[in-house]
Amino acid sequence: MIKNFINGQWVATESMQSVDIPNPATGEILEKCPLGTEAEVAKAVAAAKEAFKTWRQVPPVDRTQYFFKLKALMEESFEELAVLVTKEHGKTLVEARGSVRRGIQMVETACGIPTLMMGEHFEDIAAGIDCKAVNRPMGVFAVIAPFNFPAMVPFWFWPFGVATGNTIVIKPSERVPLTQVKVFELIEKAGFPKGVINMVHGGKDVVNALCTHPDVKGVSFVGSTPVAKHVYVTGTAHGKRVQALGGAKNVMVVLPDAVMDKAAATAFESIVGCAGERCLAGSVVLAVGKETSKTIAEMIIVRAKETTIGNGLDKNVQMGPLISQAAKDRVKGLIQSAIDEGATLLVDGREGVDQMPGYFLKPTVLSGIKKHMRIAKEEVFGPVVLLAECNTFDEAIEWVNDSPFGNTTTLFTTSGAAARKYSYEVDPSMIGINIGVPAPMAFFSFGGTKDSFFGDVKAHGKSCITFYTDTKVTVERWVSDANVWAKS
């Protein structure tokens, strides 16, 4: 059984109820995680409440040290994390490492923080009176991470929380905590003092308790849009600023000047890569026009077919597997609605995996898609590429802007006049040009809008100073007494 993490120790759960870590390429069963306790999360908020008391005043360029010796660490165990990564989540190996690059740019932005935390000053805003603004760390914030990118997402978060002053508690999601408890050990092994960040194990349980506590000034969260508007609409309701990032339904929309086969093969890409679990994953391809719709069809099939399934350690798969069998069975569910509603299936991705180890689909190519249609509205989380077609270019933006989602969205265009008008017209928050996952840089914000998000600041970039600081404006007049000075 894993253990919490709790004012710099490693501490055994006091719950009763675990769950098993499968591999979900082989089913073996890799360690069990704690189902905490409310309990548990107070002896850590607790922790990290006493910790503020002198880790907020520990100067920024010092707080910056303890990020740059993580970031050699990190460096010195990549293979290794990437390879957790795999293990029991199920992405190739490919893309485990590129998702621990990824939390090693945050913590590289992180330590940039003397800088992007800067306040403001203005002499003589008024005759002999001065203002000055300087941004305040605020306490106790929480982090909640999905399963689809164990050691990404959590960074996107803690660092620049805890690098502007505050402390942090961290609860992974129960069905990939492996790769964060190896982060830990590196936390640990960087010195960062004891309270300043803590984990602990959980469910359902867990996130209520963070969500609800009175010493958690925020929490930052990540997963699906049910559960971001239920941490949203808990963490306000209690006093907390939160940052719920959700769900998604983005739309990729290929114009006829599109280099096509470049389209075909991003588009695919993006929406068969770690096997459709990621937010920022493509999944309607809506193309303008019928010979566009017919070219990109005959591309994505033969892509589809070719795509190699298996465990993604071994160096020549090229996709690996859902996550759990209740993933697997929601996918062929949406597939199997799809067809009952006037989708053509050409190629079907539940043939031929049922009798391998593990939570397989290969690529699934549906045509015909409309608007109306289940599949078209709800988030599918696999490997399912949806084929639309629609007349002209306002119809397609005019479908990315009904959806209730605006996570991402993509064009595939060689026009500067029609990226222009996309990138001005559409809804997503987070647009992609000839790109097929338009992720943000550690230096950029990342967020989308309507269900995708709730809450009024974003991830990472800038905007992370905005979310986990207070901005104090002192007005000052200083008056000269000429006796005094006369005196002197």
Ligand code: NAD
Given for the second form:
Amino acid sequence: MIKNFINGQWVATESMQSVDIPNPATGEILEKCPLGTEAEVAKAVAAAKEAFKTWRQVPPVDRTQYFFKLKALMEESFEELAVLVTKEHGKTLVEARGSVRRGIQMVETACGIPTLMMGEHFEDIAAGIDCKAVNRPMGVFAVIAPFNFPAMVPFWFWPFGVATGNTIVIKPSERVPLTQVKVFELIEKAGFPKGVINMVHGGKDVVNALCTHPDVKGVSFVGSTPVAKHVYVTGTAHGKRVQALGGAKNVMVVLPDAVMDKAAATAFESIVGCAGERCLAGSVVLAVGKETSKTIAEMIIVRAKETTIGNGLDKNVQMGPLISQAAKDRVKGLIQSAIDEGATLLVDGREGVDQMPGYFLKPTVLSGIKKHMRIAKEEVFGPVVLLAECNTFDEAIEWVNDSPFGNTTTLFTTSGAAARKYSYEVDPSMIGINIGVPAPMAFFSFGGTKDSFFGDVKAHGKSCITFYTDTKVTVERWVSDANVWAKS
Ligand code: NAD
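Moving from the form predicted alone, what structure would you give for the form predicted together with ligand NAD?
Every component of the complex follows; first up is the chain already shown.
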């Protein structure tokens, strides 16, 4: 059974409940994850609260030294981390390496906190009066992660929270906690003072305890839309700042002037990369015009049939399994629902996979997708290409904006004017122009809109300073006393 990390110590859980962590490519049970308790959350929050008293006083240039050490340790353990991601999540080693790299980039960016966190100062806002604004840490923050990027998503938050002088309690996904256990070994080696970064394993009880604990100042959450909404509502009702990133339904529009082979390759990779388990994964490929639709379909069908699936540790494998049997069954159910509602099955990814160990599906391609179909509305989170067609660019934009989600969208075109119109008119907050997975890097903000994001302040980038600090303004007037100076 894996352990919690509280107040600088590895501690065995007090919980009687746990879940198995299978390797999704083989079904082999790798470990057990405890489902932690409210009491364990209370201990972690108490340790973080105590550590905050001194950590907030450590000068930012000294705080960042721990991050420089952590960055070096993560580079040394880079391959080990990537292999762990593949083993517990299933994505290919190439994809896993990419996600570890993104995690390291967050640590690198947090090293810039002395500059990023600086406040403002203005002389003579009125005669003889000056004003200064400082960004101050607030206390204990919670970070709650989803299963799909075990090495990356927690890093979207905690390095910035800790570098700004706060202390943290992290709850990894109970489905993929092993990478974070390794990360915490590195955090321990980097020498962060005890209590500054804590980890409690578990599921919804731990989440609810964090969202209601009176000493937690804010919550950074990533997961599905219903849970994101629940975390936002619960956390804010308990007086906390909350940033809750939710699910997605990402449409990729192809205009007739697009470079077709590149558009098909990029759209296909966006949809099946990480077996479709990405919040930025494309889902619907919406072609404008019959000819565009026909060309894109032909090119995508070839790619879908050629994709090699298997254990992500095998270097010839292009796509790994889904996270669980339940996830596989859900995606299969969605495929069937589309067929039942009149979609045409062009490539059936359900064929020949049930005799494999693990939770595999091959890429599936469905055409004739209409906006009202269940599969066009729900997040699939699996390797399913949904081909749809419309007559005009404006109709395509309407399709994108009709969705309750607003995470990301992509336009394939060679027209700058079309690209500008698209970025200007569509709702989602992360836009790709000829880019299939437009993931903002550490120094830009990350997050969607509508049902893909609940809160005001997004993840990483400059926003993180706003989220993790309180701005304190002092207005000063110092009366000059010439006589005092004359005496001294
Ligand atoms: P999930 O919502 O099932 O779980 C996320 C976290 O919430 C986990 O730590 C889990 O333990 C906890 N949780 C689950 N059910 C809960 C409940 N009823 N009450 C309280 N806590 C609960 O999500 P997931 O399946 O792990 O991750 C996939 C989802 O995350 C997808 O919808 C995906 O789009 C989304 N996601 C979004 C982004 C983004 O940037 N918007 C990034 C990654 C993943």
